[in-house]
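Below you'll find only one chain, the form predicted on its own, shown as structure tokens.
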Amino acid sequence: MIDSPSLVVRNIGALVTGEMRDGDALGVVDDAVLVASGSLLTYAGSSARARFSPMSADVVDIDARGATVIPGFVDAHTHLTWLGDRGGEYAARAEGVTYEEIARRGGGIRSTVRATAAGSVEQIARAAAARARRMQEHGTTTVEVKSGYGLELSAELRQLDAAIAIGDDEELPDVIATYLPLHAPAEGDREALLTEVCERGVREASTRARFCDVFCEEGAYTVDECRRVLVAARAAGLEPKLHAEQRTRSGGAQLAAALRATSADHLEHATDDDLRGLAVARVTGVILPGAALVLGGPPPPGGRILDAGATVAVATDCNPGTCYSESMPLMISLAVAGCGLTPAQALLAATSGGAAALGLRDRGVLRAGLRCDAVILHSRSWLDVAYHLGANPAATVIRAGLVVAGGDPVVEDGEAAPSRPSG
């Protein structure tokens, strides 16, 4: 008997638990129910086996009306906290101007640094909150947010403070903050920047962030520079992540493996040996298909990461220059269309894979004892998340047991889909 539920989702046509069951990687349970008490799931399984006490008037009772329910998306790589606009660069790239040439002209990441570094915490948080809200409306319940558009320490910390402010809002996704001090190339004294990051930056960021990330790339920062910062970051209590092998083969993936980083992200130019190294070191490979599409480079190696034996995650890389998108469903579609993943693999990469890329063991799957982060779809088929290209599949979004987005949708066949929850 399950006592004192605070939320019940019943009449679920298919519940995607995200755990292997009887050879089914998605762990789909037909005719299912979800029950939560507070922020945690107390039951996720067959309706026939569910037993809970009579519901009081204040219980949120949701009739899924035969729709599918999936875990909330975990977007493990974003740059949400920016100010400014780079639409002109998007048009320039369409006319044949390269990413590198735009950077030489003073555009690219440096353009966003100038705009963001001038903003207050409140200004940055307000702009980022609007993006986070759109993410949530598309089913994202947890989002990683990086700094990286400050360069100077106080500006970087303002970005982290803005990310924390978003995470403190119960009506927005949960936020995991990441300090990204090595992003835009240093304009001034490079050694002075590295020294400040290693001696002050990582220490002050450790009170705000969980991870430290670096951009290991030709024209950005070298393997030795990245290693120096990440070693200092770990000593300060921050776990390492890397932007690796995005534009060239830089050696970032091998560094991620050597440091046993939580994740290595992008990986378009990683070799099979690089990916096997990640697998041995248990480093999650995060693919960012939207950014690869916009930049016109090789496709991210989603299928090859799995073939190498590593865990794969899919994320948006939401940023103003190379992937202005808040939609995890679109990234799932792109991962299937161009990155060698099946629809089931891509859905897992966007949920449990994203959780692995953030070192989170309390979400990404739907199981009693874990967070109640779930999405009721408009559809009766989980395949529509990838198949319905560019659509928003989320009818109702539940984060930590609270309904944070939802409406009164109707599925395409004209039958009623999940209604607005009562309570």
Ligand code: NIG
Second form
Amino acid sequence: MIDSPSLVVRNIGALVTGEMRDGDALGVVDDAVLVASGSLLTYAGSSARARFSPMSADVVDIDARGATVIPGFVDAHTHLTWLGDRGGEYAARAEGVTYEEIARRGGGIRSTVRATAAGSVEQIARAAAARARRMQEHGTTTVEVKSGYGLELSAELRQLDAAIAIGDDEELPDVIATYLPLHAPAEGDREALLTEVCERGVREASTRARFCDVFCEEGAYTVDECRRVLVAARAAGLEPKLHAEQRTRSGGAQLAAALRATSADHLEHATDDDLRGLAVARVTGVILPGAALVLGGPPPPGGRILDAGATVAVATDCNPGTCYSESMPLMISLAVAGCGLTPAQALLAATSGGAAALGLRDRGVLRAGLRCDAVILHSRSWLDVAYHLGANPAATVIRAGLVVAGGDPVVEDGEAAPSRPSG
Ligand code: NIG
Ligand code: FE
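Beyond the form predicted on its own, can we have the form predicted in complex with N-(iminomethyl)-L-glutamic acid (NIG)?
Time for the whole complex; same chain goes first.
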């Protein structure tokens, strides 16, 4: 017995399932239908083979008018829950002041800590909700949200509670919360901070978050400090993630491999050996092309992560210092323009790659039995997601089987993408 549908999307010109099919990495099915019952897909495939039980009047029935449908984006690295504004720093950097110099003067992450730590859960959640809504309008259906702007434990926990409030809001993306206790440089007694994180922080965060992340970097935290916290975090039930090799080669990627972390993120200064180590340990490499563009320095190693045999994800890093952007489509474009990924590889990095970077097996591809998180594009061509720079390609966003953004798809004139993309 097939469950009765609650949502049907018909007349899909091309369905990007995201699963390898006949040598096509994107698994494109032409002339397709999506059917969901509740939050899950019951069918994702060709309309000729679609079978579903009779439709009742309350089924949401969407005509995609020949548009392309892709999986919802999984944005696997963001610092969404901040208060304050660092536009002035952005302008100062354009005049030649470096990120590190700003941090030495007490600005940078520390200035966001001052603004955020003073805020209530409600204030932080309100600021983050506006950003989360923009993410969803651009096709993001799942977003990872880090703390890291609290420093002091109760302020870190307020950030996590704000992240949970976003996830609990049915109108906003699904949230995976990450405790990021080692981010802003410690202001007082470093040992006291580490002890508190290891003894109380990870335990209290473990009821709120799925991951623990650390900023392993010169001027932030050392490999030994990061190892100590991540080992304690795992014992408390939080899986490790690392900011690694962002501004210098810090040793974070090797630590990620040694700990079999879920992901290592940034990686601009990682060597090919570092990346092979991630592949062997099955650590997903997350590239953050927006932050790399804003800060300058070497390009994120998207193509090199794949060459090393590891899974690659692309994410926004949405934060007030290095990348104020909610747009996964823009990150996909930047991953193609500057990080060595093909458009197909970049699209997969933003969907199934993002799910891998969060250890999620129930999303990132469109397959019966998984979550119905999908985006109907304005276009007949999935290539436009990468090719049309800075535009919003999302016409209709569906999360857990419900339409959460956009309206009826209006398909622009244009050709369908070649049905067998390379890569
Ligand atoms: O991912 N690298 C450290 N953290 C952020 C930046 C945070 C900030 O500048 O506020 C990043 O780039
Ligand atoms: Fe980050």
